[in-house]
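Only one chain is given next, in C-alpha cells, and it is the form predicted alone.
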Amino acid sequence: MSERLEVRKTYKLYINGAFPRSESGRTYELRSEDGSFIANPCLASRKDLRDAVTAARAAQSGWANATAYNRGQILYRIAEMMDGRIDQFAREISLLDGISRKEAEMEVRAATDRWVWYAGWSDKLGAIAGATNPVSGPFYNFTIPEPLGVVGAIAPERKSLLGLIDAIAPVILSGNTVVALASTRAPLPAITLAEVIATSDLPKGVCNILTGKRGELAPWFASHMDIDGLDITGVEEPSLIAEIKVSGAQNLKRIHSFEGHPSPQRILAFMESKTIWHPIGV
C-alpha cells in the first residue's frame, strides 16, 4: 500500500459571516510544542482589518436593536454548540500548548461555562447599570446603558480559547460588535470557534476573527478611526501597550485591560449611559 500524502491545511479568516483568505495571500507555519507541522493560518493584513471593521459597523445597529433576551438566547446556543465540539477544541489546545488532554478539556469546559455566564447577563444589565433619577420638576429622568459600537479585542497568547471568549462574550452580549485578533501561537481554537459561530444564529458581522501577528496588527486596531473601544488584556509587551495607547488617543478610543475573574464591569466598560427626560402627564 502506498504511503498517504499529507494534506496540509490552510485556515482562513472569519469576516462578515464568511471565511475569506487574507487579501495579502500571506500565511505562517504553525507548529506544535515538539516542532511538528500543524497548519498554515492566514496572516491578516491592514486591509483585512478594515474589511472586518466595515462588516462590524454595518451589523452593529441591527444587533443592538435586538432584544436583550434574544441576544442572550443566541449566545447560549453558541455555548451549546461549543459543548458538542469539546474533543476538537481539547485536541487543538493540547497540541499547541503541550498540555495533557485532560487539562485541555478542563479549559474548554471552563470556556463554555464562561460563555454561558456572560450570556446570562444580557437582560440584567439595566437592573445594575440603569436608574430612575430624582429630579426637581415634573419629569421622569431615566438612565439606561447602551452599547458603545465597534470594539476590537486582542486575545492572550496562553489560554487561547478561554482568553478569547473573555474578550468576545462581554462585548457582544450588550449589543456591540467585535473584531477579535486570535492568539498568534495558538489560533486554531479561535478558528474552530469561528466555525461554531458561523453555524449559529449570530448575525453576520457581529463577530469577526482575524489571525496574524499581534505586533503588526495591534497598532492598526488602535489607530483605526471606526473602532470605538479596544480590549488589550491579551497584550503583555510594555512597548506595544504604550504604542497602542498613543495611537488610540487619536479618536479618544476607550482602551481597557482586565485582571482577575469575570465581572459585569468588563461588560459595562464598553457601554455608555444614556439619560432620558420625559414630562409627567397630568
The other form holds:
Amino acid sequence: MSERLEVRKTYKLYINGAFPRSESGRTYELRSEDGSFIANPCLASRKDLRDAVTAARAAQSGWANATAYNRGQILYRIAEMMDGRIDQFAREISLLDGISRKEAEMEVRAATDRWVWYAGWSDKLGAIAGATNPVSGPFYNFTIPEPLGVVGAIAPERKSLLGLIDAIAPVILSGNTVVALASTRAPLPAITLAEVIATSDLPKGVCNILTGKRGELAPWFASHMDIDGLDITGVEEPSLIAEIKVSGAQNLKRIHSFEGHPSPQRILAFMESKTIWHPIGV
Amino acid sequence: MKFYGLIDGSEKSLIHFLGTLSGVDQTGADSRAATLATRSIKTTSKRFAIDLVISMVDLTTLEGADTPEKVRALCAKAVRPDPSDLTVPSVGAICVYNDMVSIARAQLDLLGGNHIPVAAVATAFPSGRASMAVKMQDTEDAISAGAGEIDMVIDRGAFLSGRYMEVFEEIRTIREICGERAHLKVILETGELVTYDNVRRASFLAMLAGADFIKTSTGKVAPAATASVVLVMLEAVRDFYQMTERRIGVKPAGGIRTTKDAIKQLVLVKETAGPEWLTPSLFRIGASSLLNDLLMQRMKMRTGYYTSPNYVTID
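The structure above corresponds to the form predicted alone; please give the structure of the form predicted together with the partner chain next.
Entire complex below, previous chain first.
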C-alpha cells in the first residue's frame, strides 16, 4: 500500500461566521522552538478588521436582545464543544509553547472551566450590578447594566488560550459583540476556538477572531469609530499603549487592561448603566 | 430624423431591425464584467470616483410606507449629503412615487436644491400591469406635479411574448407626454428578461422609441443591476451612438449598496461606453443605502480612520 498523503490544515480567520483568508492574501510562518515548520496562519490586515467590525455591528442588537438566560446557555454550549476538542487544543498548545502534553491539557481544562464560570454570570449580573434606587417621588427607579456595543480585544501573547477566553467570554456574555486579535506567537488554539464557536449556536458575527501582528492592527482598533470599547490586556509595549490611548480618546473609546484573577468586574468593564424611571400606581 | 432613420415605425421594420442585432455571448459578457470588476481604484482616483458617484446617485425611496416626512428628510440629504462637509456634491436626483413628487419638489426648492430634478416612477410601477389610459394619466400627473424625469416600466409580458410593437408604442406614447418637459428613463427590468439577447433587444427597442436613459431594474426584482447586465446595456448605448451619434444614458438600479460596487460600475462605463458617459447626465445609479456608504468612505479618506454608521443618517 502506498503511503498516505498528509492532509494539512489551512489556518484562516473567523469573520461573520465564516472562515475567510486575509483579504490581503498575506500569511506568516510559525516555527516551533527547534525551528521546524508548524503552520502559515493569516496575517490579517486593517481591512479584515474593518470587515469584522461591520459584521460585529450588524450582529450586536440581535445578540443583545437575546435573553440573558439564552446567552448563558449558548456560552455553556461552547464550553461543551471545547471539552470535546481537548486533544486538538492540547497538541497545538504543547507544540507552540514547548510544554508537555499533560501541562497543555491542564491549561485547556482550566480554559474550559473559565468559560463555564463566565457563562454562569449572564443572568446574575443584573442582581449584583443593578439597583433599585430610592428616589423622592412616586416613582420606581431602576439601574440595570447594558452592553456597550462592539468591543475590540487584543489577547495576550502568553497563555494563548486562557488569555483569549478572558478576552472574549466576558465581553460577549453581556450582549456585546467582539473582534478579537489572537496571540501572534501562538494563534492556532484561537483558530480551533473559532471552529468550536462556529458549531455552538453563537449567531454569526458575535465573535470574530483575527490572527496577525498587534503593532500593525492595534492602532486601527483604537482609531475605529465603530468600536465602542477596547481590551488591551495583550499589548505590552509602552509606546504602543500610549498611541492606542491617544487615538482611542479621540473617539471616546472605553479602553481597559486587566490583571490578576477573573472577576465580574471584567464583564462590567464593557457595560454601561441605564437608569429607568417608572411611575408608581398609574 | 424620425426613429433615427433606423426604422420606419412599422412593426415589420422594427422586428427586422431587432433581428439584425448581433447576439450576446453570455460567457464572454460575464467574464468581461468579472475581469473589469477586479480593477483596483485607490487614493486620488478613488476620491474622484466617490464624488462622481455621489453626483450620479438617484436617491430613491419607493416604499409603500413612505411618508411626506421621510421624503422631505431625503430631500435635505440630497441637497447636502454630509452637513458637516460642504465639499460633498449634491446627488443626481430624488426618485419617488407619483404622489410624493410635489412634496419633494417643494422641499428641494426650499432648501436650495433647484438644480436637483425629481424623478417619478410611473406607468403602474413596478409591474406595469395597467391600462394604457392609467399609465398615461400616471405620467401626466407626475409631470404636472413637477417631475423632471419619468422612470417608466415596460410591459415585460408583452416583450417576452414577442409583441415588440406594443412595447414600442407604449414607450412612444409616454415619450410624447413627456415631450420637452421631462427626461424619460425606460426600466427594462432585466431580472425578468431571462437572456442577455433580450436585454440587448429591449435596450435598442427603448432607445428607438425615444428613451433618454435605459434603466436596469425597478429594485423590486432580484437579480437587479448585475455587472454583466450593465455591461450589455452599455454596449448597446455605445453601438447605438455609433449608428446615430446620439448618446443615451444608462441607469443601473437595485443591489448597488457599497462604494466598491459603485466604483466597479464606473469602471464598466469607462471601459465599455467610454469616458464621455462618466457624467450624471449620461450615467446614474438608483440607490438608497449606497449614499451612506459613500459618505462613510469619504470620511475615512478625509480623516484617516474608519467611521461608524452613527455618523450618517438612518434611512
